[in-house]
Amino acid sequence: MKHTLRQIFRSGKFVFGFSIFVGILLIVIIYPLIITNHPLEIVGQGTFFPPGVYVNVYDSLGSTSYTLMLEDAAAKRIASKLSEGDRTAIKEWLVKAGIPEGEIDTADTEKLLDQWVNNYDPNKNIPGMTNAKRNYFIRLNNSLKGLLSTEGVSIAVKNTETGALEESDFVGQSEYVNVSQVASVRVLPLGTDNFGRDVLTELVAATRVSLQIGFVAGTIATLIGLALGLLAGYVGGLVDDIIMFITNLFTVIPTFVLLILISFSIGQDKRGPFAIAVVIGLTAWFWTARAVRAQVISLRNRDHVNLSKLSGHSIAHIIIADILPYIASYVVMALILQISAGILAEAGLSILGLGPRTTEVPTLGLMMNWAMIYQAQILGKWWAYFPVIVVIALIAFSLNLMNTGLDQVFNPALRD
């Protein structure tokens, strides 16, 4: 055993894979007890905020503030105010009122702006121009001069005996605040999703949930090949062509449309991440009976066996004591194999709508369908499905290169 152990970690590729996937199960466990949130806690009013570091403005005004003389803050409040649809309006607006478009530079905020304030008047009309269009026009203008404003903000309170608002407080455009200092602050490496939840949070949740449902399919469908494979391999006769028989039908018909149309019947209240994964492990058996019963015909006439059999022990014993450590690497990689099958076949249950019912646990592929659902791909919001994607392709990847290296141990062919 030691001696295999340690042959298995001298591969390359089987400590690349195994190092990544170890790596996904730490943070799956770790993540959690650090960050103890409900991975389907609301924590924005709003879809899709971007990543970043979250301060409370009200706390902001009520911290310590330090006056940092930064040449470049305004042009860079400026830029990261004024959007791509906000630069493309504004050419299109100076193109329709007779500016040379080569002169037009989207990119040169500076340029961009002065050319706006010298040229722009709201009761200019514009040939063809709506009235939405003018009067979104007239907004941008509105915003526009706010951010080329050069004062302070004053912070006003209203008098409880007047009624007037009286300034009680003044804010410049070169004070800052310590984010030490302020009392909330939310950090979203991942920003938030369709609904308001972390989605670094849920996506760690949905991690673990996705990776039970890969391990009790894979091993579903493993221990039902297995059993069924070694019967029919050592067995034969009516007992291998009725198990084949079966084997067969199930190899017909396409499993991933077997996996839709039993979803669909279950019903969306009784899909938990249970059901959906023994569905999946009913549903993926029968390429692991078929290899198994290949490798059992191979070794069931081997001198060992026959010698058992000479001895007088039972079917059973012989399957169990003679044949299964012969084949116990293969069905090490199968498992890992079907694991990997398992997660991806969820995954793709769930974007079409029926994998595990949405009001409990959120796993990957419930992540990529609400993401669909509210065109996050079409938004370009990336962070409501791109880091899913990542995660999905990392676990696929690591099992995958796991059980090559396994292959390359076991697999006499490809030994060096």
Second form
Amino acid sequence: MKHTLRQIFRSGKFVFGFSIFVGILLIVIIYPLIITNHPLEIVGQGTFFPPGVYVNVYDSLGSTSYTLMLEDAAAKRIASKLSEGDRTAIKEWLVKAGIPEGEIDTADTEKLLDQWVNNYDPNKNIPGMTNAKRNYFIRLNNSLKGLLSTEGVSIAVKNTETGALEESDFVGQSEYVNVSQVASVRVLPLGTDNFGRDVLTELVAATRVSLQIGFVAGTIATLIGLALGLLAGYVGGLVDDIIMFITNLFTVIPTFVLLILISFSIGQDKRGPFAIAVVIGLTAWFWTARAVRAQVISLRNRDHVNLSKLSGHSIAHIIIADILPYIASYVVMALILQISAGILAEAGLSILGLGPRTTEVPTLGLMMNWAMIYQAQILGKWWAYFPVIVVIALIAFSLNLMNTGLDQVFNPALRD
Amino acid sequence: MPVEKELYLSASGLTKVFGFGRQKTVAVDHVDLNLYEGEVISIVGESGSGKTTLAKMLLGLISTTEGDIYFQGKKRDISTHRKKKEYWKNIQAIFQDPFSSYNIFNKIDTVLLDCIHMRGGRKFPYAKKVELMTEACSFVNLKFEELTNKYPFELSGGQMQRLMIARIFLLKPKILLADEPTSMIDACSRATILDMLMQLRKEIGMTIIFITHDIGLAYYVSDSVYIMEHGKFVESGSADDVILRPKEPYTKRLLNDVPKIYEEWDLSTV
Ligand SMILES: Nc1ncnc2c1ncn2[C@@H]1O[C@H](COP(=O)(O)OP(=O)(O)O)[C@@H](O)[C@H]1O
Ligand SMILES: [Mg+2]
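Provide the structure of the form predicted together with its partner chain, given the form predicted alone shown above.
What follows is the entire complex, opening with the chain shown before.
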């Protein structure tokens, strides 16, 4: 036993997969202890805020301000206002207005703006330009006004009695606040989703729930499969025929369709994560049953089983002591695969909108479902779905790697 | 044949068919067999002739397709677990391959304790159990102190087969079915194993069915011999009759494979 364990942990594949899996588990356990926000709390008024550090503007006005003389500050400010699309548009207009293309450099912000300010005339008639395009250039021009200004901004407060605006503060262009001194800062490493929820916090919670669903579904499937496989394989005869009939029936029906039908018939309000896990488990046991049966049939005529019979042991004792230990490694491997399959099945169901009801807990599948409904993939809001895919892939990858590693240990023919 | 002795085990028309249709194999084909108290009989045949299948039917480990088995004059009844257990107190076996005969997850102690428990010793104080196990081990020249808490696969093939004999020593069955007990172990251990079997037979007055592919060995150990070919007994009788005056060509062929039968199995040297 100890020897086998040592051998398992000497298998590179197993250790690699195991490390990834334990890493995921640790994050899932430790993260909620540090970040105690509710995973479904809506923090953003709006959809899909990009990942980043969110600094409260009002609080930063109130924080100590420092003056830093940074040479590139102005250039950066202008550059951040002027997108790549705006630059090409400006170039397009300038070329049409008769400036030689060689003289225009979209990368040189200051020169480009200079050329624009000197040449742009909203009334200039450029042949072949649509009205919509003309209006776009007028808007662009307005947004660029004041970009080259070196003045600061005044903060004014409304006098409660007179209603007049009174300047309360003035922010110069070289003033800085220290982020760590701003009262309210929120880091959203993966931004927010369509509901305005913190994606990372939600993702961790979803991973935990999905793992639980996987464990429950995998355990149910493995236990049922093991029990029926042992019974069919060892007892044989009519019992075997009946069990194999049911198993074959399940094998020919596409399970996922079955899963969809059952989930659908349960109804949205009764579909908690646990119910979904049970349904997945109930439709996944037959592979294990088949495999266990085959193993038991090859074991039941072995001499050590015969010797156990001759020693007067009961069927129960023989199954537990003389059959189970021989297939234990196999069952562990089946369990690992079933867990992985359970997590994927939940994701598949949820993407179709047949997963657990959406109000209580997130799951990896539900996050994918939400991202898809709100077209995150079309809008390019990668943070709403890509991390979810990565987590699903990592879990499946690590579990399958552990399985391959175990296979190599238990199956000497596969050792490299 | 000693008439006054009790007929222990007999079989008539015993048949075993595996599979059906095209894959049908008739492993044992209408076999009759009589085993009297205290006797040693040998079943001799080439590999695949159905010896092990016959043994398993006699042991009640597999079902029979056809035919009856009588035990001590009555038709054998092993329909319930209790009846089977009772039957197996009387008939035990040693299998061909010691390496697959043991549950690799059980310690040697478990193997031997099972036998003590089967003989009604479940409530014995542990010291008494150790005493019994030590006695059984020393009978086969093993030291229980060295074996305790070890696993059978830590032993050599010969030692494992000796442990099997120790098991029989504890169980003291009326009949022992030894299915090629020496064919998978090294030549040096063979004579020792056979010797121990014969000694055990004397000690507890056991009746033995000895299965072998080696006709010379059969001559050495047995009173009567059954020659088996393709599931049928083609010739049977006293060891002297069958082996010294064979009638069937199959028997003669088996004998030709052991040309130096008289020198090799000189009774005094083994
Ligand atoms: N469980 C089984 N299923 C199908 N055929 C079997 C089975 N056991 C034995 N046989 C067949 O029965 C025949 C006799 O085998 P066996 O009794 O093991 O012979 P022996 O012990 O003399 O070598 C062989 O042809 C073998 O293939
Ligand atoms: Mg055999």
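Positions refer to the first chain, counted from 1. Rigid core here is just the name for the largest C-alpha set that superposes within 1.5 Å across the two forms. Please read these numbers as outputs of a predicted model, since none were measured by experiment.
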TODO: Tell me, please, whether between the two forms the C-alpha of residue 330 is shifted by 2 Å or more, with the rigid core used for superposition.
DONE: no
Open item on the list: On a rigid core superposition, would residue 159 pass a 2 Å threshold for CA movement between the two forms?
Closed with: yes
